[in-house]
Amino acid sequence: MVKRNINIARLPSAYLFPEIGKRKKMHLEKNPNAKIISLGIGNTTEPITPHIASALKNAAQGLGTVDGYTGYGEEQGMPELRKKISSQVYNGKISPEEVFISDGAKCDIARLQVMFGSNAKIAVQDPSYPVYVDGSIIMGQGGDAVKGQFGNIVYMQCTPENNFFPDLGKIPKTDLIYFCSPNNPTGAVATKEQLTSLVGFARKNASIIIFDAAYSEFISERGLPKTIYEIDGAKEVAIEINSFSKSAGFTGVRLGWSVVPNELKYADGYPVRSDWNRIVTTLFNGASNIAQHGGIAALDDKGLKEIKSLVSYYMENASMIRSALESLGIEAYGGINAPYIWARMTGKNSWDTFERILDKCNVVTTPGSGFGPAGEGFIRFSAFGHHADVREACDRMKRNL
C-alpha cells in the first residue's frame, strides 16, 4: 500500500474551522431547538451588491451565446482587471504585468509555498491565520504541530503587550516573513513606521515578505497603510496578496490577486516574478471568467461605492460586538480597522471559553489558540453577520456571560 504523506500526519487532526463546525453540530444534537448565531468563521453574509451582481449575471448569460462565449483565458488574468487593480488599488505604482489574478488569497499562499519549496525558513506572526503554518508543514518545512515542534518555522509574538508588532531585534534571519495587516485574528493594523522597520529588516536579512492585505478595505483611520508598497523599498522585498472575498462578498465567488514586483530578485539575481509566472501557468488555469467580470465591476466607480457601503455595514457590527464585550469588562482589541474583535478571556483556555459561550449564549466564536500559541486565552469574534443576529448575540452575551 502507498505510505501516507508524513507531513500531513504532522498536522493537528482537524483544521481549526472544521473543528468548530463539528462542535457546533454536537451542540445542536444536544440542543435541537437552539438558535445558533455564528460570530466565528469569517464568512460574509450580505448579498453581493446590485452593480457587481449584475456584472456577474451578464457574464454568465454571455457564456450562453456564440459571441459571448469564452473558454480558457490568460492564466495571469484578464488584462482589463489587471489594469484596474494597478490603477484603482495601487494608483499606478504597480504595473499590470506585476498583478496576477487568482481564485483567492488562501490559494495563492499555497502556490507560493510550492514555489519557495521545502527548504525555506519562515517567520509568522503569532497569532496568525493558520494556513501560513499548516501549509508550510505540509510542504515539508520541518516541524510537527502535533508534538508542538515547528522546525523551520519561527513565531513572531504579536500581543497587546508589544502593540501587536514583533520585536524584530529578537527575530532570527528567515527566508520568508508572513505578515498580515489588518491582522487576522487580532484586527491590529501596522503603522507606516512599523512597516518601514519591517521592510528594513527584510532588506537587511535578504528576506521576502509575504504581505497579506486581504482586509485592507476595512482600514478607516487615516495614515495607516493599505498596501506594503506605500513603504519605500518594499518592491524589492515584498509580495502582496489580496482578495475580493470580504470587501465585495466574494467568499463563494472566489477571486483574488497577488503582486510580484519586477524588482524582487532571488540571491542570484533571477526575477521572482518569472518563477511565479511559471507556477501560475503550470498549476493554475486562471480564475473564473465570470468572477473576473465581477471584479472589474467592483473596481469601477459604482462598484467601489457599493463596496464602501458593504464594508461599513460589517464595521457597524464590529462596533456593536466590541461595545458589548467592553460593557462586560472584557478586554477587547480590533473592530476599528478590521472586521474582527480579539478578546482576552481570563480564567479558562480558549476552547473552554468557546464551549462556555456556545453553551450559555448559543453563539459560535473562534478559539484564539487555533491561531498560534500566543492566541491562548483569547477568543476571536467575527463581525460578518446580519445586523439583527449580531445585535441578538450581543444581548445574549450581556445577559449570560
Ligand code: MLT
The other form holds:
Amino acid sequence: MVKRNINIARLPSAYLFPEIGKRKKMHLEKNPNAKIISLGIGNTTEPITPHIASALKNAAQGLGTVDGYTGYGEEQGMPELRKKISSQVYNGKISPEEVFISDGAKCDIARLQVMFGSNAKIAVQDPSYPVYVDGSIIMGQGGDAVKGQFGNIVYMQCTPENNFFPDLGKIPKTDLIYFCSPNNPTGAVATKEQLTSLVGFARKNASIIIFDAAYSEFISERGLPKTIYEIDGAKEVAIEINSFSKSAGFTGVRLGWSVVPNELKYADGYPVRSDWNRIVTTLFNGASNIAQHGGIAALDDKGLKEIKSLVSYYMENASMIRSALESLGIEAYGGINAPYIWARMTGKNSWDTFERILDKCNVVTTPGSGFGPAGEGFIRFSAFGHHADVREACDRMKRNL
Ligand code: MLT
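Having seen the form predicted alone, can you show the form predicted in complex with the ligand?
Now the full complex is given, and it begins with the chain already shown.
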C-alpha cells in the first residue's frame, strides 16, 4: 500500500471555499425553498464585455479553420500578450520576457511554491488568501493545520489596530513574504510608503516578496500603487502575480501572469527567472490560446474601457454592502479599493456568524477565520454579484441581523 503524503494529511480535509459550498448545500437541503444569495467566494457574475467576448469568439472560430488553427504555443505565453502587459500594465518598466502568461494567479502560486521547494521559510499576512498557507503546507514548508500548529510559518498580523499593515520591526527574517494588495480578504491597500518599507525590509533580509496584485484594477483612490514595481528597488526582491479573473470576468476562462524580473537573483547569483522559466516550461504547457486572445483584447483601448466599467459595476455593489453594514452599526473595512468588505462581528466566532447570516438572511458569506487566526470574529463579504441580488441581500441583512 502507498503511504499517504504526510503534508496533505496536515491540511483540513476541505479547502475553505468547498467547505462553504458544502454548508450552503446542507442549508438548501434543510430549506429547499430558500433563495440563497452568495456573497461568499469572489466569483464574477457579469457577462464578459462585448469587445473581449468577440475576441474570444473569433479565436475559437479561428481554431476551426486550417489557417487559424494553432496547437501548443510558447509555454511563457504569446509574445503579443507579453508585450501588451509590459506596455499597458507596467509602462515598459518590465520587459516582455520578464512576463510569463499563465492560467491564473492561484496556479502560479502553486508553481512558485514548487520552485522554492520544501525548505523555504515563509511569512504571510494574517489574514490572507488561504492558498499561500495551504499550498506551503502541501510543499512541506511547515505547519500542520489539523493540529493548529504553524510554528515555521510567520504570521504578520494585519488588523484594524495596525491599519492592516504589519509591524515589520517585529517580523523575523524569512525566505518568502507573501503580500497581497489590495488585500483579499480585508480590502486594505498598502500605500507607497508602506510598500517602500516592505521592499526595504525584504532587501535587508535578502527575502523575496511574492506580491499578489490580482485586485489592482479595483484601486480607485489616486496615488496608491497598483504594482510593487512602482517602488524603487523592487525588481531585485519581488515577483508579482496578477490575473484577468476578477477585472475581465475570466474566473472561468482562466488567464493570469507572473513577473520575474531579470534583476532577481538567488544567494549564489543565479537568476530566479531562469528557474521560473524551467518550472513553467516543465510543469505547464501554456495558457489556452483562446484565453490569450481575450487577454490581448482586454488590454487594448476598448478592452481597458470595458474592464473599467465592469470594475465600477462591482464596486457599486461594494459600496451598497458597506453602507448596509454601517447602517447596522457594524464596523466595516475595505470596499473602496477592493471588491471585499471586511466586517467585525463582535462577540461571535466567524463560523457561528456565517451560520447565523445564512439562517436568518439566506446569504452566504466567508468566515474570517478561514483566512487565518487574525480573521477570527470577522466576516468577508464579496462584492461580486448582480446588483439586484446584492440589493436584496443588503435588505435582508438590514431586516434580520
Ligand atoms: C476568493 O473568494 O477569495 C477568491 O475569489 C478565490 C480565488 O480567487 O481563488
